[in-house]
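Take a look at this one chain, the form predicted on its own, written out in structure tokens.
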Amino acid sequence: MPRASKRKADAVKSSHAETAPKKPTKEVERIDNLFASYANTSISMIDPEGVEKLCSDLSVEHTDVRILMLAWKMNAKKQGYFTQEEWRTGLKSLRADTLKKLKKELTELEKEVANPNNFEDFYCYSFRYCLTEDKQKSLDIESVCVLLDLVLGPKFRLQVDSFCDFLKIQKEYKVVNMDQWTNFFRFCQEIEFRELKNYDACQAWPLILDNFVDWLREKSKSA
């Protein structure tokens, strides 16, 4: 058999070099090691039990809004679960390759989410993240009130408390969909509360918000 020319051999070596997977950086290795300390090896994901352990190590409750912010930063798709790729994405973005750094970056993450350019995206994400069933498009009233209190309550306490009071006593709606969810945020931003003088039902607000405003006005009359 004729010997392969040096040029051909070099070409083969070059081809192998191009297709060989890149070795993870030291930062990614540390991020992966941190992931492994919380992951369920049978599914290669961090599951709810792993999330609880993470929360304990971070000294935060699993219901703390910063854990939801962390899920947003990872763009996690399934509530209570983080894939390795999601974990890498989030922690690389935060430049947190140790638990100590991650704990510190949670404060910075709060500031990032508070930025108006990011908050609306986080607000919409929080609703999608809580849709746990296939093809689910709405959340029950109880879940909506808990989520509103967590995500929007600190910014618009009066509006959130009033809307949740309304949702709990009205009988027409059992669930809230994404359109209603996003429009309530717009309501909080645009409508003078409690006067409601600039609320115009002709502006194509969802009916649930028309009913909410009617309820508030009736309450105001009887007060």
Second form
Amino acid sequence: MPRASKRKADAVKSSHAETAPKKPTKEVERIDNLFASYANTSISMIDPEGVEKLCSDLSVEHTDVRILMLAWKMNAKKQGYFTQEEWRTGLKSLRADTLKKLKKELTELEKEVANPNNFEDFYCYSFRYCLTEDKQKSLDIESVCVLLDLVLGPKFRLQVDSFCDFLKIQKEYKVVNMDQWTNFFRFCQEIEFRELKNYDACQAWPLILDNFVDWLREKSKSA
Amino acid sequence: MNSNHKKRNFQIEAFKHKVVVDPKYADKTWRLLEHAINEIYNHNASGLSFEELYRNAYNMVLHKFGEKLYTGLVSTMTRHLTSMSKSIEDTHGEMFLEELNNKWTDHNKALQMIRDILMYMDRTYVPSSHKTPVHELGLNLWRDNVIHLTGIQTRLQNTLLQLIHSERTGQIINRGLMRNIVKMLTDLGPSVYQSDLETPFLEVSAGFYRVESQDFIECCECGDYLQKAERRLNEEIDRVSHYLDSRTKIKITNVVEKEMIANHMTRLVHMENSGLVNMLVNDKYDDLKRIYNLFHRVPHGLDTIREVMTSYLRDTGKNLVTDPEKLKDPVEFVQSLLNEKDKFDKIIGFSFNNDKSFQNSLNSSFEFFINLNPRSPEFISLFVDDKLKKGLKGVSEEDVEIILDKVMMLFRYLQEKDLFEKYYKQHLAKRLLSGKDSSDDAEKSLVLKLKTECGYQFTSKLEGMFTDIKTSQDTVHGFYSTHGSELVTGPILTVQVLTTGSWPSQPGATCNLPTELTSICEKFKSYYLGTHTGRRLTWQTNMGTAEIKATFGKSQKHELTVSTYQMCVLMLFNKSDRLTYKDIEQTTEIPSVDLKRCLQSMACVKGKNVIRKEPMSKEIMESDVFFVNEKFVGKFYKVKIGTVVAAAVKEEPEKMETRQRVEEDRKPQIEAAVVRIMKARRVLDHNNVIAEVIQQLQSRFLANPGEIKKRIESLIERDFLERDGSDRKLYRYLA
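Could you give the coordinates for the form predicted together with the partner chain, as opposed to the form predicted on its own above?
Full assembly next; the chain just shown is listed first.
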């Protein structure tokens, strides 16, 4: 029967939507429409204004860490902007083609990020995401503290607060680079906090962490 | 009579078949031999026929009576020995040993004769029946029946030990007799010698020396004690060579070493007022040699000496480098270091046999304390500067080499060699530019030594400096020969052209040269640039000197030697008598700090006040007015006007600057080393990188691990390296 066969053909095409871009499926269409509703047509990207609108529609603060997670899922390159490709990638993998679904998926996304296999990747991504300039390699202390608080705070509250205090007091470093950023995470995982017994300054820890540990030890002595 | 029968009985048959000999024959023969043995022991051997006895013994053995012969020998000999021992036992007092010795000699003589007679038995019956050969048998019988007789054994041991003790306490004994008795014991076998004499000897000796050493150490000083110990040691060695077995030598010396030296080692070394430190301080070479030789013999003896020497050295050295008096005078500082090194070199040479381990301790101690003072590199450079400035005339070439070699030796101890290089360069520049030609050979010699020690890179710039001076001379010469005729009437100019990279960098400063000089200066500049296109010349007005002829008042003539700045100021007075500070500043454009110093040197220094200022205050104010001091009278025709050195405060920042520059220079060197290492290894862990970098840079300075870490991080940031994905201790080279 011609109708039946046509339906089958449709079904086949929708499951291989990526390999046959000529005929977008309903899902993709809805995703694209959603994109269009926030995008700035002159640059064909969602700009910060659009992001803000998206956030209010999702009832999250635009400084909420879930937006950052969303960016991660999309593998967004530029902070505050989403391209159509990125939008598609993200929403497709979330299986969210409506605002309602997207909102629901955000909670799932949180769990996904918390998974140890993904967290480190997310953590590193968040730093890169904040490097807004073209050849920028490091982030100023102020921004680092905010980012740390956002990303790592929930997991390692004590370490993050302590480290941010230190960063603001010390004078040697004005910025933090990727290497130092990644190593801080490793520090939180491996070193027992407060006691710091298993920290060995002769190992390959970045100097900024050596200084941090010295500062902590000095403080506990005078305390 | 049955003589015929008998004759028939004694017919000798051919040896083809066994002959059963009459057993009575055996008895008879034996009795003959027994008699002979007795005679031998009774010193009556002369009447015996060797040939007959030998034949009889031979026959006995041949006819299967070897056993009888052997047992007979044993019992006869035993009998004789028993009676000998009785006679020995009965001897009283001093004759005991002598009697023993005599009897032993007798027995040996007898034994020899007996063995000769019984030689056939010794060669045939004895081996086949596994019996002890005659000679050995004789010794064993002697041992069992004489020496080990209860009465004799203990008495013998006691007598011998008593004699040795007497000898030790100063009495003379019969060494020949001793030697014979000891030889007897050794002949009886090493176990006899050891158990009967050697072991008790060693025990008694240990006890003796234990007591003696305790007595000595209570009342003797270290040096005396050691002399006594050495004497005793030599005595024992002498004793062994005269009458003991040579294998006892090492054993008895060990005993003496242990009791007299090892047991009291620490106490001796640390003895107040006479111990090792006292010996070192007072250069007591003989005592030191003795203590070295004696302690060499005991385990950890040399270690003990070396430890004490090292800690003394480090303490003394530390005091030396932190002594505030010495720190005021760098030349004195370095000279003290050299003196200390000389002292210990001599000690190690004369007394410690040039022992390598002591030399190493000396070197490591020096390295330790020289680097305790961060100014050591500067001071060593100043020392060299002093020696080379004053000129080494009157000092022979060899002596110059010796001094320079000593300086190099100190240089090797420095960890911050790059700091030395900076100071040395500054001082060398001053020396070269001061115009004095002295010690040129010595300068070159030192540069050569530095080159050998540190490589070409270290000295390439220094050599550039020398070249510049030489080239400048040639240039000036060429200038004058080309333009000579025009310049006869004008001022005489001597120029040194310095290549910017080779000389310590000087901050540029403004200064307008006097009009009287502009012509010749321009001429020189164009001459030079004519022959060297593409170069730029800048007059370094903060350096240089001038000689000016001046007339004060009506007729007071002087020749003034002044700095360039001073010259610029003075020349202005040719045109006006009165100049304000502002006038001078505007015309010369000399920076105010330098200008003030320059004016101060000429107006406020007694004996050099060629200028008068109003008001007559000590400080130069911007409101001051200056005149020529018409009343100036100098002691001599030639007057040298120096420049006031600003308060010591100015020196400090300069030193800080030098050190900072050196620290800055180190950063790229560290990075270069890291990159070199990583390029070769591709992947390497943190600790090994640190270790290799330190090693590579060792010849210039001691790299700080923290600083190295910083540089590594910087390299990671710039994508020269990365951390390994799985093992964060590893670094990877990024091509």
